[in-house]
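The data below hold one chain only, encoded as structure tokens and taken in the form predicted on its own.
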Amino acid sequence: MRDPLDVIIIGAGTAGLSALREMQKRTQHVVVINDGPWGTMCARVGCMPSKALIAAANAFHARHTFGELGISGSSGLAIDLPAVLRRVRALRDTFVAGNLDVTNALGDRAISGRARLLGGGRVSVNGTELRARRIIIATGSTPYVPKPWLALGERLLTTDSLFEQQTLPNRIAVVGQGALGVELALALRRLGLDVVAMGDGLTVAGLTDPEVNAVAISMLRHELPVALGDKAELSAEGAGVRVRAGRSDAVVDRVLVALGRRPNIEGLGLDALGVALDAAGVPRVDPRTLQVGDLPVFLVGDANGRSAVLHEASDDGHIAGLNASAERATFWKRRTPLAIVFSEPTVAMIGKKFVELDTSQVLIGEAHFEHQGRARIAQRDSGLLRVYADRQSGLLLGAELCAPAGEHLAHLLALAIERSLTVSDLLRMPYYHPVFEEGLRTALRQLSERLPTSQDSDLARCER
């Protein structure tokens, strides 16, 4: 290998990828140094297997509407968990694959290890000193575990371990109810198993929006019990745990940990950078270069601590992969802010969030999916849709919904955002019928009765 190399990557998660894919269209001298399992964390356990979980839960969930359907028989359906974590785990396998075929082309390139920073070009691995012109560190992260919590063993779950059981047992507890607590809690109810979830927040799945919140709420306690606002205290119990917040005490037989989590920079060396480390070890990041400080170091993904979700860990690869390989870094504009939670209804944050706004400056417009026509046909007739727009302009700022077919409600508001539209120019788009988007449609014609700039149609005029 040249000595120096280019680039340093230090992770071989979703944005180490990433990275590699950009550095590799301009040169070879790259090495990729991972510490554990590779095939990135949102193959192995994140993204994919849970929502191969969520998609057998709520298909064996379908069963409670077959009646009104008019389909009998729902009674005699089982779940057979053994087969429904095999599935899970041959999906996740798939998954993983694709991304190891990348590292293995490598060769010796791919060095498994744990990598720490001497300086600014220096990284020793396996007791091997490397050079390089630039490091690009994408460490991911680690689902975080309160360590007095530790001694209770395998009685303890997080998204790390549940996809290798080889079955479930009945009564389980899910601490934290963030994006992932509130998906994987929902997911279990519905398999059948017993569930009880708590948070020590008062709002659930990211949401800052109070009628929102209120809204998902709801919908989770439809279902299970769930404790909010009180600090989980767990304690062994024989051969469960006893699980207690506030006036809610539960024994189960295993605890789900969905409390976040880490930036994997423990033993990384970042000290050796000379520059400032904030109160989590971790240094400033410009999101807009990725470069830490002036140094040729880039710090990318779950490892600064940024934004946990896939496509913004892989714009940062891409972004470090860039400015790694020029000669001056390059600022580089982000995407719309968009949060998807796989809860049914789904939960979706999209452009500036309600805690974000100057209230004063903004109208909302809302929709409830009770009386909405596609909905109540499809029995998913429970939700809550709000658009911000400035009330001046009526420029679409952002959303908050807990909403059926909220995934895609998102998508089309991050677009509008992302393109700077009005209201007025979304509601000149086609809405066909029926469709969930009716309900945004209500939500604009909403605001847009309210703005100074209203029409009598939502038409655009044309020439004779």
Given for the second form:
2 protein chains.
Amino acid sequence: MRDPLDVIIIGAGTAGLSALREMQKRTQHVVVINDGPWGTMCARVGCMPSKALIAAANAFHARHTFGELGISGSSGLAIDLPAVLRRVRALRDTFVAGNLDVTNALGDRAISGRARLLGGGRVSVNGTELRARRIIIATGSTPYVPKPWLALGERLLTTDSLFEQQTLPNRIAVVGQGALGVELALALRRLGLDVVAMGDGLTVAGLTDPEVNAVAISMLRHELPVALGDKAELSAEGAGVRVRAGRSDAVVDRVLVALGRRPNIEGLGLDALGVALDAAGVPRVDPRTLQVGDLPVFLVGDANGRSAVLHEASDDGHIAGLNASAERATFWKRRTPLAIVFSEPTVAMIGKKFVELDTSQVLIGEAHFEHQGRARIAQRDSGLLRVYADRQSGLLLGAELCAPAGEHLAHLLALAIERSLTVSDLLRMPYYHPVFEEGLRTALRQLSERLPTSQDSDLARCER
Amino acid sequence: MRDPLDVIIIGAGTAGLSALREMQKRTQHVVVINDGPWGTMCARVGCMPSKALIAAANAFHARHTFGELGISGSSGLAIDLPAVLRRVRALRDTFVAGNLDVTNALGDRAISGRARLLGGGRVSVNGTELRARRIIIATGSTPYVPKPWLALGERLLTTDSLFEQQTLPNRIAVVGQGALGVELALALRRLGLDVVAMGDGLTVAGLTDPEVNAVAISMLRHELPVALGDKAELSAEGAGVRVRAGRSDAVVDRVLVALGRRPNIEGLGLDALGVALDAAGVPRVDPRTLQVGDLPVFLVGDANGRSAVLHEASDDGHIAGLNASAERATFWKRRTPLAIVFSEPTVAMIGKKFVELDTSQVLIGEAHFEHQGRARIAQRDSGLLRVYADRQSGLLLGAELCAPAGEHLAHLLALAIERSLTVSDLLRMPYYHPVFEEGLRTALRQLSERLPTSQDSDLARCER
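Having seen the form predicted on its own, can you show the form predicted in complex with another copy of the chain?
Now the full complex is given, and it begins with the chain already shown.
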């Protein structure tokens, strides 16, 4: 290996591999150091296994619609939890294998070990010191578990251990009602388990719009008990766990902790960089460059604590890879914020969140899905979409939703916001019939009627 | 009623009601004449009942995925066809009721009867002559059935009669593999019937891209026999029908004829308008005005034979309503073409069709869904998306697809094309993970690499 290397990438998750891909277009003098199992968080314990679990849960849950649809015999359906978990792991293994192909190809330039920054382009790993012109830190994150709870041992699950279970006990508490908590509480319930969900906040799934939040909570409570607003307290009780939060009190077999993730920075030696660290011990980086101060160091993905979604981590790595290959860092425009929670109906937040709006300058258009034709036919007739637009110009600012086909509505809205479209611009696209997108049109028309630019047609005039 | 009226609308389907809604913003001196049952084709015998049938069919079909997902007992599921059809009609009735509310409110300005144009703003109905300053013709269409086949009587079904059946016999032939033929052949098969599908063309579902067409045909043939390329011949055989097309020969209980629809113009007296009629007996109208020549007559919806999709019929009526209210007709820009076939995977065509392209000026990007993460998790891992872009500018021109979540990909592409976006513009939106939209990104990146404007990033540079 040439000394100094062009770059050392610490962490082989989504952000690290994205940076690697970018660097490899220009140089092979790259080393990747990874602590713990290889394979991205997404593939190993994140997006992919959770979506596989949700797919089985929703398929089983669909039996409740069968009677009305004219299908009999659904009471004979049963879920085989060990089989569900085996499929989750089998799929996960193929996704992880895709990751491993990339790092295996690096040969001895893929190093297993815990890296420590020594400052000045120096990194120690396994007792050896490596030097590089640039360092990209992509150490990822770990599920947060309050220290006192660790004594509960195997009675405590996180996404690190959930998918490794051979089966699941009947009584599960899900503590934390952010994106992951909502997805998994609902999935476990739909797999037939006795689930209680608890969140210390009053909102769920990251929503900030009070009306959409209310719809999401009611969607959850339709299927399982949800206690909100109180911190959960856990204590061992026989072979199980007593979970208390406010007036809620339950004894369960396992507790799934979904209280968010914390950057993996312990022992990394960030203090050796000589820059200011925030309260969590992480240096601030500009998301447009990912550079730490003016150092030849970049901090990307979950490790920078900025956003915990895959496509942003991937962009982080890509930008850091581009900038670590150049003499000077370029500023890159980040994408319209987009967060999706794979509940059913789906929760999503696009562009500006409700809480970020100056509500005096905003009009809100909404669509309920109770009476929407396609939603009724599909028995997916509940949900709310709220779209935010500038009250003068009609510029689309953001949206929050808990709605059927919400992941798709979210992408359509994200494109519209990314392109700085107005309400009337978005009304001019074709909406087929009968589709869920007609719900979006309903919300847009409501906005259109109240805008000063209100017109007598969704269509544009044209020259002969 | 004031004489002359401001407008006579002939036909209370989607286009007619859309024109009515527009007129009613300005005048109440409107009469609507309708022949046959009130309620739109869409609600009575079109989009809505067919989607309700498809919803039941797909729900029942999903049992084939249960084993792999870890759900047992699917062999005990059974379909109750009379119940399926009852639900179809019950839903239909509520959708039709929505239509009827509008026309019932017209009181004696809603006239049941067959209208005949007398020329010069005069219309006769039920032996009475009405006069109006403008006439909007929205008489809709009727399923085409070759005359000799009519002798088969009740053994022949069309969408007019299909949803009225109390149950369905086991053996059904679907003749015609356009949008409707494909949707219903697949749905009836998934409801457990023994279905043979026949189309005299070599393409299905309206596709023109040979590769997407091949995927769609293979998707169909995976579930039922499909004979293409020969005209079907029908003859009575016992209580059933012998259906022959090329080497295909089957005896079935019923034949569903899905050979397209023809404008309802018989006896309407279009010749009284004194303008040229095409071979089908229909005058040409400019889709931007819907006006017949320079007459105070507008021809909208299926009756003008231009497009048989609801949102276009609705726009037709809207434009005619606007123009019939004005001194001079305004030209209105029509939306990006969008056609969706509700098979699963979905077929869709957006913007320019393959057959309309100058292929020497076009690059094609494609995505297969066999290896797409989300598609595999959902067991919806087959399909093809092909996106067409200008080979110099990267301008998005169109797409054809047979893909999971295809109806949603189609709307996203329709917005992009409507806004004249390029490949790189569309690559700059966020694509969440894991979603079907990532398949679109794959196709776009393939295009991007081959464009002269190819860049080192999907992202845009920005100022500090």
